[in-house]
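Take a look at this single chain in structure tokens; it is the form predicted on its own.
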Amino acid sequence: MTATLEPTTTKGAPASTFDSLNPANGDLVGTYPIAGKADVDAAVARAREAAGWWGALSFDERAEYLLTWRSVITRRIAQLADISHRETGKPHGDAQLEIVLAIDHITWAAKHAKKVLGARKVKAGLLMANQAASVEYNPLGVVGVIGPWNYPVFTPVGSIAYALAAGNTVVFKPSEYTPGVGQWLADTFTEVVHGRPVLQVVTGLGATGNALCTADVDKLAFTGSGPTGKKVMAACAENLTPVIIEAGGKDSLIVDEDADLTKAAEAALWGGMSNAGQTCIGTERVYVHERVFDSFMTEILDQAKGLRAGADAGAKIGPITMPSQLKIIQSHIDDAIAKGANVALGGSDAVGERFVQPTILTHVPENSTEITEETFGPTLAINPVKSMAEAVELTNATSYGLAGAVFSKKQGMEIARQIRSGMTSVNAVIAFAGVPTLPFGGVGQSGFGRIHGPDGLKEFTYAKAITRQKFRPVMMHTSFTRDAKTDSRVAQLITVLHGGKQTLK
């Protein structure tokens, strides 16, 4: 969708609403309020009050609400997919796919929060043998979530569901390009909890997001561009609010000489072109062993026949949701060609007013923006390499570190471990995103913090350590009554325990 970033004013007064438009044709999808600072603060205050009830529920009770919400989403999946389709322009099938993945994550978070976060005993050690030790993970309180427009269900739910399962309430600011999706998610959850403001949505533009950053939230989870992520961090720093940042990527797919080229080409095509290339964990670079480069190119170009962007039922690629991205995609393609890249498919003329046709470039100079900067469009830069060592070196020669993929029959795991990224798939593409038990996030300019899995649940809690004295210690060393004899005994004990040469068993 395109949003009215400069909302229309009436008689000089600030605009109070903005429009959500279908990026495929410009049709109006809906009109939504612009929440100001007072609105955001009020929502957070309501969330704070609701946190008393929600946080006091047992893990099982919260799980029941979350699983009911999951069932509601499942039964109404066509309705939610239609809103996503109209606001993002993505095909119905792709909209449904991300909802399916989100449903699976809601289920996992609901069913595993108790095991991951519940109180458990830990060993106290010989020095503190008189103590019973335990640790538990308590909810932070109110969590703010700022979501993206490219996957308006799957991505924010990765924070929302895990924060809720951990016992927090949530105030969610969806992208101005997909406010309808965000409102739908909040409304359906509110139905489930009988009107309580456990999950609320605040719609608006950048100022609304900034207001959420500076509001009385206990943590903020952001997904979006790196530059915006830095602004989010700066705003949150005012109140020392901790953040999770999931920013962009420039992910590569590596193809070894023993790879299944048909599957590798299929994965590269999907990773680079699905969702019109508007995927932070998608494929933008491909490094292929020179011995199979020509065969790989033949295969991927054959598979790309008939693949096109459009608004009709036969098109498998939708429009570019954010209009300003068209100029970036155009500049990257033109820069690569100007520096000597070969056009295998598409090219400079592939960029239209709303749609970008699939573009594949080869022998792309490593200093071109098509290699160094996030394109976020349906383009692939495919280059031959002499070895997997070179492929890894080029893959890691970026400030980003989000995800990636490796296709190799023998060395897949070995190569994957050498890639500096938070996530890597072997003989598949973006498979990690569909595995609820795995953490999701990046390093470097791709951000920090994790959603999904046990790590994702713990991100929205604080660890609470508790000791309980079972009996008086033999040596009371935490008291002013301690004497020199006690000090000597403590020194002797620690020498016996740790002074000798130790071997790992």
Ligand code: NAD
Contents of the next structure:
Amino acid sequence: MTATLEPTTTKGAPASTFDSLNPANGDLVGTYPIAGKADVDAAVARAREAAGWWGALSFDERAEYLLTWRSVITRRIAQLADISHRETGKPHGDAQLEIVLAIDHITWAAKHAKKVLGARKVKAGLLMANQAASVEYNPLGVVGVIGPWNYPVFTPVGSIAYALAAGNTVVFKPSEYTPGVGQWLADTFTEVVHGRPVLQVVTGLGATGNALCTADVDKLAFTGSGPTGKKVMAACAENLTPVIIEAGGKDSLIVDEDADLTKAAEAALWGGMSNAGQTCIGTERVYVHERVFDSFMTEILDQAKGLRAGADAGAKIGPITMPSQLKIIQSHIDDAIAKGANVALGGSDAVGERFVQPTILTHVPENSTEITEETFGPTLAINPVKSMAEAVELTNATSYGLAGAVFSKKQGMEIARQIRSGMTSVNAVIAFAGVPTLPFGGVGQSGFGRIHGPDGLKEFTYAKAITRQKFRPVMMHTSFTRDAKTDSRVAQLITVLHGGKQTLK
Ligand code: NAD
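Previous: the form predicted on its own; requested now: the form predicted in complex with nicotinamide-adenine-dinucleotide (NAD):
Next comes the full complex, and the chain you just saw is listed first.
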């Protein structure tokens, strides 16, 4: 961690700062204030006031601001990608790719909020035929967003864009490793809304995040590790603040005997190694049908030739952004080897001071940490399986349940449905993340709640049900004037409606 000072607690005391460093070389990228509790509360109070204006706009008016922001990001994509590149170390092309996906999500959220959340009539049913019924989804008010560093644009924007489109204002606490990216997003949005504090950033470490959890926010959207997610939930429980938890994973990619092995290997390599393996929905385990295991290994090792981590233009893999992760990656590789795994590429020496070279292990014991815990490094554990049933069983034998992939010509959909996870791609890897209409999120230790798509919009609202009486009912059953005759008619009616044996047609 690069922070140089502890957060300030006294009102009015000079703000402490922390440094954001380039993980590829240790260069200083920027120095940012550590927002204390008073600063966070003040930001939330400003957001609350701005929510009055923003929430009262029509869906179309909000969409226009959001689409303008989308255009600004698009025009200045190189600028934002460069900050992300310097703060995370990821190659420029990768930094650009996640911004491209984020732009698409902002556009979708802006264009669909009205249809998904706007007032709509619903059927009142026979018992309540005298009522006109409608439902609409109202903004909660102020949403706190806490983000990670690994996809510092795509990940928080998945909450921010949907929360804004739904009519909320947002206070965003970016990771301490990527404060510059967070500040850039808030600054450009503020420009678009002529200085109004609709999207603000508070920078700092964990304590600043904690202050946001206990501030006067109406919902907290957290993306990060499971252990921090538990702290976030505990802090939010103080005020009964609802939370979304988007946590880690241990996703697998399954390769069936009829799969296109070239494409499956390409996907496994990308899913496991891109962004130096620091992807929540990245591939960490691969289960390959034993009949094609050797061919798959030949293919993936062939494709991995020349793939390396480094800071030069030819390197396709960047550094490990968070230095403390290096020890975890090392320990997972060493544990797997100590328990009997074979090294097909890289290995124990692959872990350097800033970079980890691609590592592929095979026949990795299922009780090693390389299989049971999130590694978050450019490593793949590839194991043969006797059947797809075994592949599914091993895939599901984890407390996580975020995403995954299946490569199969005939049984892709069938296998995908058996995987206990929030998202699965068939014959591709992490494809769902780029489809704005699809919900994004996990089960189990991977968290709960959904961003993206209609579910993601509704996540930042509360449902408001309204009935309007059209005429007085023939049988007035919600009145003290109700008599035995009415009770008897009600009993007759319910018997006619629901007493018979019915089949679903
Ligand atoms: P992290 O849990 O260390 O930090 C996440 C954020 O929480 C940071 O902004 C941090 O400052 C803040 N934080 C730390 N302590 C806090 C506290 N006590 N209260 C409130 N906030 C606090 O995670 P990270 O290292 O930034 O990100 C990597 C993790 O995120 C991985 O596990 C990865 O799988 C996960 N992730 C999940 C998704 C998803 O959508 N499911 C997406 C990206 C990353």
